[in-house]
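As structure tokens, one chain now follows by itself in the form predicted alone.
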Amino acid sequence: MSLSRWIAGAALVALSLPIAARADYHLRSPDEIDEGELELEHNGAAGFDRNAVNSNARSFTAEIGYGVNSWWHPELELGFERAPGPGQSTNANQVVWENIFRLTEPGEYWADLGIYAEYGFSTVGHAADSTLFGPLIEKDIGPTTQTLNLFLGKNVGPNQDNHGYDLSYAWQGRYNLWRAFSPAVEVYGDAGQIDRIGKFQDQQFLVGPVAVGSFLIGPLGKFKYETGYLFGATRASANGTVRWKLELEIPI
């Protein structure tokens, strides 16, 4: 493992504190860095609930990223969000600078390790900026790939509505059946502020099946997709959430 990767990761930790959480329904992998590759990405999620007040939440992103080298992949994201409930509109709410740092080569150690960090600039008046940071862990076990994200977060700036650190996590267990289609199970959770974690029913927790695949499309590179349905397992979660990810990887 090169010293420069550890130095970059440590510097990013220092720059990212304090840190913040953002609702997100897709996994980051330490092995998704491809040097010299341009990525165009769209993520989306739509929540549904029996109670109309808690239903119809939406979030969308448009992202562009680039593999600067073999261990650093920055992205710039424009985020859109619609609050749950009737009569809400969808508005741009954040411009986010994201970074993935790979700390180990694939298969070098017991698991592949990386660091994720982002800073979100709010585009909404009287709303706080946010940051997010945490480790990325991935391991192949037989024909499966297990990916775990553990994040801490905190709103920053004069408009923050709380001063605590939020703990969120995500896990995917994928069975590598076929490049064009592999079934997976995903879990997304938000335990809340780490100094006041409450009952499980008051935390966000979603779990459900997901399909993952990719296709080669000639000189354009590779098209990747993920789509699934997440069931809310607590009263703090929407009954159901559809989530998707579309990505075009273009070698340059």
Contents of the next structure:
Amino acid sequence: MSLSRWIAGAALVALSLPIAARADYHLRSPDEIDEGELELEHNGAAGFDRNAVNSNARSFTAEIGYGVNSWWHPELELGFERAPGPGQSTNANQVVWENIFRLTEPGEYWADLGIYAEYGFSTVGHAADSTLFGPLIEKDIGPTTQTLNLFLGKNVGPNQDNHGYDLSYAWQGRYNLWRAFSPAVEVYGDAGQIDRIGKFQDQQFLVGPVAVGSFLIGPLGKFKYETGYLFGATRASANGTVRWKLELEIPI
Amino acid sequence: MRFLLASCAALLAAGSALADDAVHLSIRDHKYEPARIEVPAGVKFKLLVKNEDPTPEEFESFDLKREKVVPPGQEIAVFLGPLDAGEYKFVGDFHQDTAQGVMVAK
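Having seen the form predicted alone, I'd like the form predicted in complex with its partner chain now, please.
All chains and molecules follow, beginning with the one already shown.
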């Protein structure tokens, strides 16, 4: 792996350290760099809970990305959010610059390794900006692919409401059945501030089945989808969350 | 942070040994040559894909869990295996009608 990749990834991580965290439900892979391809992506999540105060949280994103080279994939994202509870509205809340740096060639070492770093600019008055960074790890085991994300996030700017780093993580175990459909299991967790991690029941932890697939669409490229239902396993989590991702990859 | 760096180093250091000889594949006139290629089963190996066309192609295979763009006139390396004995399909993502191949591991 080239020294320049390590330097670029480390520099971006260092520059993005003082920025805040934003949680969303989809895994990032160190191997999702598609050099020379334009990517249009939409992610969504809808939470449901028996307690109306904690129900109907919504988040949506519209993203555009590009594979600049074989190891760097930046994306620009517009985020929308609806807070849980009755009487809430859906509003644009963030513009996020995301980056994936691939540090190793797929299959060259025991596991594939990348770095993820993002900066979120708040579009809501008196809300903090945010940053998120951490390793992306992926490994094929037989007919399955295991993907792990470990993130530290932080609020930053004059409106930050805390000064600590938040630890979040996500894992997907996927059985590669067919291109159009492969079943997977996903876990998403948020342990809270890393220097004051509380009881597990007070942390967010969701687990559930997901369907993953893609279709080749000739010269237009490829259409990808993910959809699933995540069960909340702690009292700090919504009872259930539907999540989905739609993506179009266009070679240009 | 030290634990994280040490873990990353361990991930990179471990792994299967690579087969001695690389396997060669070419793209010419938006077709793979050879269209049927034999590779060793049970060992990790390096596949070298050379694009002899003036336009880019993407080596893609769901069976092999790989996709990588091959710029025009350039050669890329794809690390594969260990593969079980059998057949694995691959395509050229940008010319799916013509760029098709099968990798036979034995």
